[in-house]
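What follows is one chain in C-alpha cells, specifically the form predicted on its own.
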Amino acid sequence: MAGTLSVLFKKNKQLNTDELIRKKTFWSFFIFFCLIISAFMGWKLLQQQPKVNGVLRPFKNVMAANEQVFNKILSDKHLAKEYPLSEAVPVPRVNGYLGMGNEFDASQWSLIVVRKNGDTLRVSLDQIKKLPKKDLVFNFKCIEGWCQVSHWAGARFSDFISAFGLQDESAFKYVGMSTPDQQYYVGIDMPSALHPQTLLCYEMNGKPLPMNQGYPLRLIIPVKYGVKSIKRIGTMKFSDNRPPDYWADKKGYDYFSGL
C-alpha cells in the first residue's frame, strides 16, 4: 500500500511539474510575441513622423536634449585628455575634403571677420602667428568612427578675440565660419569656440598646414566631433541665431556635436 502511494505521488509531483513547464513555456512565448508585435508598431508609429533636415523628429529632439546636457556641464575645467607628442601620428588622416577646391590662391588669402556692426576686419596669418601659440597633441575623433591621436599648434581663438577687439562679438551666442569657396561651413556655441583648447590653426606637426588639412588656417576644436574643426578658415561671423551648418542641415547631424 505505502509502495502504491509512493508512486502515485511521484507521478502528481510529475504531472505537475510538466503543467508548471508547460505554463510558464506558454507565458515565455505570449510575452515574447507581445514585445515583437509592440516592437513592430513602434517602428511603424516613429515611421509616420515628420522628419527635419532629413531626420525623424523623435531623433532630433534627444539631439536637443543631449545639446542642453552637454551646454549645462560644459566648461573651461573639461578639457580634452592631452598626450605626449611621440604618441602623435606622423600623417593624420585627412577627414573631408569639402571646400577644398584646387581653384584656391592662398596667396590672396586673409581672414574675413564681419564685426557686429557690419564692418569687415581683414586679419593676415602673420598677425594671427603674432598671437601666443599654443601646442595641442589629442585624440581628434571622427564622426564617422575613426580617431587618431595627432599635434596641431595655433592661437587660441579666445586669444584672438581679445587682440582683435572682439568682445562684443564673442557675447553673441555663436559663431559661423565657412571656407573662401563657402562650399564648406560650420556654427559653433559661442562657450565652446571659447574653450581654452579651441585653436586658429596654422601647423600640423610642427610644420605649416598641408593644403589637404586646410593651409593657411583650420578650427581645431577638441571638445567636439572632427565636422566641426572647419579647414581652410574664410570668413567669420556672429550671431544669436544659429549660423548654417554643412551636416546639421544637409544630413540632419547633431549640431552641437559634442564630445
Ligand SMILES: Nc1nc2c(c(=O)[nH]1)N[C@H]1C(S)=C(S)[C@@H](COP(=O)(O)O)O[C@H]1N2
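Positions refer to the first chain, counted from 1. What you see is a predicted model; the values in this text were computed from it and never measured. In this text, rigid core is short for the largest set of C-alphas that superpose within 1.5 Å between two forms. Compared with the form predicted in complex with the named molecule:
Once both forms are overlaid on the rigid core, the distance between the two CA positions of M211 between the two forms is under 2 angstroms. Comparing the forms between the two forms on their rigid core, the Cα displacement of N241 stays under 2 Å.
K250 shows a C-alpha shift below 2 Å between the two forms [criterion: core-superposed Cα displacement of 2 Å].
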Second form
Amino acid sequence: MAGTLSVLFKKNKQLNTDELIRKKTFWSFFIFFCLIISAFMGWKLLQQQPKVNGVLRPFKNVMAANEQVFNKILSDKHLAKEYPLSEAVPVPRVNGYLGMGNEFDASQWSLIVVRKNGDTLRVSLDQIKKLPKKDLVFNFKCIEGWCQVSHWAGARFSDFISAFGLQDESAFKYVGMSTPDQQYYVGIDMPSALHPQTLLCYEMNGKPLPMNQGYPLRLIIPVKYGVKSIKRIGTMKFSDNRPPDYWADKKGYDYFSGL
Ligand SMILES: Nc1nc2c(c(=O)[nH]1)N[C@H]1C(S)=C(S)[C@@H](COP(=O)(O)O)O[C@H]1N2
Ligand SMILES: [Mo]
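Structure of the form predicted in complex with the named molecule (previous: the form predicted on its own):
In what comes next, the whole complex appears, and the chain from above leads the way.
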C-alpha cells in the first residue's frame, strides 16, 4: 500500500513500467471518480433550486434569454407559408378542451373588450363578420408535436382594432384573451397580434366554427404554436404587463411560443 502511494507522487522517469501503469491507472480512476461526484453534486444542487412555474430557475433563466432572442427574430415580421385550399385537411383535429364546456350559451355571447379607460365594449359576431374576411390555409403546429394544414377564415385582428377605435389599446405591449368561463387564457405580444395573418376567426373549412373548435370566435395566430390560438374568446384586455397565460403559467412553456 505504502509502495503504491509513493508511486503516485514520483516522477515518471523514476518508475519502472509496472509502477508507471499503476500510477496512470490510479490517476485516471481518481479523475473519473471526481467527475462523477461533481456531476452528482451539480445535479443535487440543481434539484434544490427554486422552481418558477414548475421549471427549475436555472433552466427558466436560459429560457428567458432564448425568448428575448427568438422574440426579436421571429413572430412579428415574417409571414407564415400559405397553402392552396386543396391541401387543407377535411376534418381538422380537435385538441384542447379547456373552456369548451357545454354550459356555454351561444345566444348570449358577445366579445367583451375592456378599454383603456375601464369601459367595456361589446362586439357581436355579425359586427366582426362585416369586417373584410381573410381566408387562411396554413400549417397549424401544436407544441406537442403534431401539425396539420387547415383552412380558417375571419377578420384580421389589426382590422378589428382600427374598425372599433382601439388604437390606444393597441399601444399596450400585450393583449390578453380568455374564454367566457376563464378556464383558458393566453397573452399575446402586440406585434404578433397585429401581424397580418392573425385572425379573429369564425369559420373553418368555409363553415361556422364547430362548437369544439371555438364557436363563435377563436384566435388563429400562425406565427405562434397552437397553444396561443385560443378557442371561444370571451374577454379581451390590454396591458403592458404580461397577461396570464395558461400554458406558460401552468407548465412553464415559452411565453411567446413563436414559430
Ligand atoms: N379554449 C381553448 N383554446 C385552446 C386550447 C384549449 O384547451 N382551450 N388548446 C390550445 C392548443 S394546445 C391547441 S394545439 C389548439 C388546438 O386547436 P384545435 O382543437 O382546433 O385543434 O387550441 C388551443 N386553444
Ligand atoms: Mo397545442
